[in-house]
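Next comes just one chain, in C-alpha cells: the form predicted on its own.
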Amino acid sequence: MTNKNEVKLFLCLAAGALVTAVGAVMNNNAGRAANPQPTASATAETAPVAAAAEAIPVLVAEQGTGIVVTKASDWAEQYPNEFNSYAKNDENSEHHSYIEQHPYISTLYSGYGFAIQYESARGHTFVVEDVTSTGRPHKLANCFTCKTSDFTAKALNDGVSAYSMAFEDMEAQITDPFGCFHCHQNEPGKLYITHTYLANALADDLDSQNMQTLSCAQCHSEYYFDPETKATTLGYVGHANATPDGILNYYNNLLDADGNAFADWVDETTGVRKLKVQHPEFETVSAAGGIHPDMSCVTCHMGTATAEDGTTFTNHYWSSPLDNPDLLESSCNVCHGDLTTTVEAIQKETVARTDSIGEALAKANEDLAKAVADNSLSEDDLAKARDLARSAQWYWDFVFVENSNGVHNKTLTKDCLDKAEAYLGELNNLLGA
C-alpha cells in the first residue's frame, strides 16, 4: 500500500478539522435544543463498541462580536493532557508527492495548481505552513480557510469581505494555526460551528445531526469559492443534497451570465469545465452506507486517554483508530475480528480502481484534446464529450481526495467509480477510442 493509503493520514488533510468537547456541554444557545444522538447498545452477545455521541446541542457562533483568538498554547496550563496530545499532532510530519505517486492527475488537473504541486497531508499542526509553502498561487485570503485560527475570526467578525482580503495580508496576522478556536470558540467544554458556511449549507436539517461530527464536518466537507463574494460555500442545500449526484446537479445548475455551468477551472487543451472535489469526508460518511452511523467522527479518531496520574480526557491527537491499540483492542476488534486486515483489504481494492480509472480517464483527455485540435468532432458532439468528461473525473475525484480510500463508505465509492467507468466508457465511445 502506498503513503496515500495510509490509514493514520484518514483525517489529515491540510484543510483538516476536528476537535471535541473536553467536558460535560451545557446548552446555552436560546433557541436551539439539544439532539438527542442515538448510543452504541452492548449486550452479552454484542461487544462493548467504544460509545456513541453524547446529547451535544448545535451551536453556531454569533459573527459581528469582534471576537479575539485564545491560541492554542494558552490553555496548555489550564488543559495539559488535552494540550499535550494536540501538540502530539506535530509527530505526524511526513508528506510525499500525490503527482509522483500518481503521475497521471497532471494530465486531468491540467492547468490547475494541483498538477503544479500537490503534496499529501500531514499534522494539522502544519496547515499554515503547508498553504503558505505550497508551489500552487494563492491570491485570496479564502485560501486560510480552516487552516488559522485568525481567519476563522475574521470571517465570523467581518463576514464575507474576509474572504476577498490578499492572502499576503491575512498571513501577516496569523498568530494561532489550527487550534482549539476552529471548534470550541474561547469556551473549553463546548462545542461550536464557527464556520457558518456549514450551518448555511445544511439549513433545516443543522439540528439533527451530530454536534460532534459537525465539529468535523466544518473543514472535512466538499466546497467552493463563491465567484462574486469568493467566500468559501459548500455545494448543497439540506442534508439530503449533501451527496455526489445532489452536489454534481448543484454545479450545473449554478450558473454564470453567459450559461456556462460553474467550474473551478477550464482545461485549455480540451475545453471541459472541470471541478476540483476537495475532502469531502462528511459527505461521504454521513451518506446512506456510510460507517456507524450511530457514531460521531470522533468516536473513532480521537477517542478518550488515560494520563499517568489516572486522569481521563479527550485525547486531541487526530490518527487512525488502527494507531489506537487501547481502542483495537477494547472495542473495534471485539466485533472486527481483525480491523487492520479488513481496512487494507478494502483500500487495496479501492485503490487500485480508482488508479486504473484515473490512468483512462488521463488517456481519454488526451485523445479528447486531439480531437479539439483537429476539429473532428462536431459541435453537439463536442458539447456531449466535455460534459461526459467533466461528470467522469468529478465521480472518480470524489473517491480519490476522500481519505479513507473506502472505508469511510463502501457502497458510495463503489457507486462513484462505477459512475466514473459508465461516464468514462460513453466519452470513449464517442471518441471512437
Given for the second form:
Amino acid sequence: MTNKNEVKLFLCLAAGALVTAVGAVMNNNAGRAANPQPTASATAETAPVAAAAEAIPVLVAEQGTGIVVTKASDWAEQYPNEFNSYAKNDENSEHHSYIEQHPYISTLYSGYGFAIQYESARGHTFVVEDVTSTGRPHKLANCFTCKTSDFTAKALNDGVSAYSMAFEDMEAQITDPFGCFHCHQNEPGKLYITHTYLANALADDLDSQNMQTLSCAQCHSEYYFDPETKATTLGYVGHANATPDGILNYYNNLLDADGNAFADWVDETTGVRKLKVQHPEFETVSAAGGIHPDMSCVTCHMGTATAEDGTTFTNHYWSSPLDNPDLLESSCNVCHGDLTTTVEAIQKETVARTDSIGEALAKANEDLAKAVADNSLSEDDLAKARDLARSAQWYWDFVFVENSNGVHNKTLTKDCLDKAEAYLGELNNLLGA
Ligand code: HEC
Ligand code: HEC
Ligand code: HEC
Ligand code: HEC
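Can you return the structure of this protein in the form predicted together with heme C (HEC) rather than the form predicted on its own?
Once more the chain from above appears, this time first in line as the rest of the complex follows.
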C-alpha cells in the first residue's frame, strides 16, 4: 500500500463497516493485534476481528509410533473438494532456470550443485519429480525431507537414522509425493507438525506461533544438514533468533574439529566457506516488519473456496494470491484497490537491487580468486576477505532465494541488502578494487 487514501480506507473497514469481509481473511492468531497498521493501535483494540477467532491448537506428531501413511488419493472420496483443489497443483507446471535469468549466480554458487542447475518453484505435486531429476548430485535420503510423506513418516518412526539412508533406497519406497500427511498426519482437518525439527527450533516459542503458518514453515524455512547425523535442522533455537543475523551467528559458532565455522561448501577458487540460504519464507514473514502479522500464510496462499453445491472449504491449490481472483476481490482489494500493481512495484525494485549487488559480488569473488592465485594478500587480510565475502553473500542470498522478492517484508529486505552492500564495500576496499 503506497498512499494515504488506501490506508485511511483500511481504518474505516477495521472500525466496523465491513468487518465480516475482513474477518473472513483474518486468521486465528489470538496473540497478535488485528490491525496491520502500526500507528492505529486504538482501532485495533476496538476491532472485533481477532477476538472472534479461536486459535488452532499447535500439535506435534508423536515419534516412534510406527504410523503408516494414508495416501492423498485415498482421501479423494471422503474429501472431494480438498482433494480436487490439491490435484489442481498439477496444472502449475511452468518453471524456468534461475541460472539463465541471473547468470552471475554460477560464480556465486561455484563449486556447489546450484551452479549446475537451479529451477524456479512450481506446484507442490511436482516436488519428487523435481528433486529426482535435478542435475545436482544427491547422496542421502535427507533430500526428501520436504518432498514426500513417506520420508516424513520414516523420520517420525525411525528418528535421526532416516536422514542418512541412501537416496535411492528412499526413492524406491515413495508412494505419496507431497501428501496430506505433511500437514494433517492421517487426520485431515486437524493440523499437525510432522517435521519435528521445526518444533525443536522454536522450542519454548512454539505454542505462541500460528498453527496455519507453522504448517508451511515445516518446509518454507532456512535449514542445514547436521554435519554428523545428516539430519535436517534449522539454524536457530527460539523465534527471536530466527533472523538473518541470528542464523548467521549460529553458523559462525558451529565449529568443526579444526575450529572452522559451518559451511554448506567451500569454494575452492577463493577458499570462502560459503552458506546457501534456502527459501526462508517463514523467517522473513514472521520477523519484525513482516506483512500482515494478523494473517497466516494460509490466508494469502490458500484461502476459502466455494464448491458448486455451496459448501465452503479451504482451497488446497497453493499459489500466488495474485492468481486467486476470488481472494483479491473478496478481501485484499477491498483495502488495496489494486494489489497486483503494488506487488509488482515492490518486486521490480527488489529484483533490480538484488541483481546489481549480486553482479558486483560475483565480480569481487573473481577478484578474490585472482588474489588467491597470485598470493597477493597477507594471511590476515585473506582471512578477513573470506569472511567478508561469506557475510555479504549470506545477506544477499537471504533476499535472492526468498520467493516473494521483497513483498513479504520490505524492511527486512532492505536491511539485508544494505548489509550485503556494506560487507561488499569492505571487501572491495581490501582487494583494492
Ligand atoms: C512438505 C514440504 C512443504 C510444505 C509443508 C509446504 N510447502 Fe510449499 N513448497 C514446497 C516445495 C518443495 C516447493 C517447490 C516445488 C517445486 O518447484 O518442485 C514449494 C512451493 C510453494 C509455492 C510456489 C508455487 C509456485 O507456483 O511457484 C507456494 C505458493 C507454496 N509452496 C506455498 C505453501 C504454503 C502456503 C504452505 C502451507 C500451507 C506450504 N507451501 C507448505 C514444500 C512445501
Ligand atoms: C501444506 C499443508 C496441507 C496439506 C499438504 C494438506 N492440507 Fe488440508 N488443510 C490445510 C490447512 C492449513 C487447512 C485449514 C485448517 C484450519 O484452518 O483449521 C486445511 C483444512 C483441511 C480440511 C478441513 C476442511 C477445510 O476444507 O477447511 C480437510 C478435510 C483437509 N484439509 C483435507 C486435506 C486433504 C484430503 C489433503 C490431501 C489431498 C490435504 N488436506 C492436504 C493444510 C494442508
Ligand atoms: C499478506 C499476505 C501474505 C502472507 C501472510 C504470506 N504471503 Fe507469501 N506471498 C504473498 C504475495 C503477495 C506474494 C507475491 C506473489 C507473486 O509474486 O505473484 C507471495 C509470494 C510467495 C511465494 C512465491 C509464490 C510464487 O508464485 O512465486 C511463496 C512460496 C510464498 N509467498 C510462501 C509464503 C509462506 C510460506 C508464508 C508464511 C510463512 C507466506 N507466503 C505468507 C502474500 C503473502
Ligand atoms: C483491512 C484492510 C486490508 C486487507 C483486507 C488486506 N490488506 Fe494488505 N495491507 C493493509 C495495510 C494497512 C498494509 C500496510 C501498508 C503499509 O505498510 O504501507 C498492508 C500491506 C500489505 C502488503 C505489503 C505492501 C507494501 O507496500 O509493503 C501486501 C503484499 C499485502 N498487504 C497483501 C495483502 C493480501 C494478499 C491481502 C488479501 C489476503 C490483503 N493484503 C488484505 C491492509 C489490508
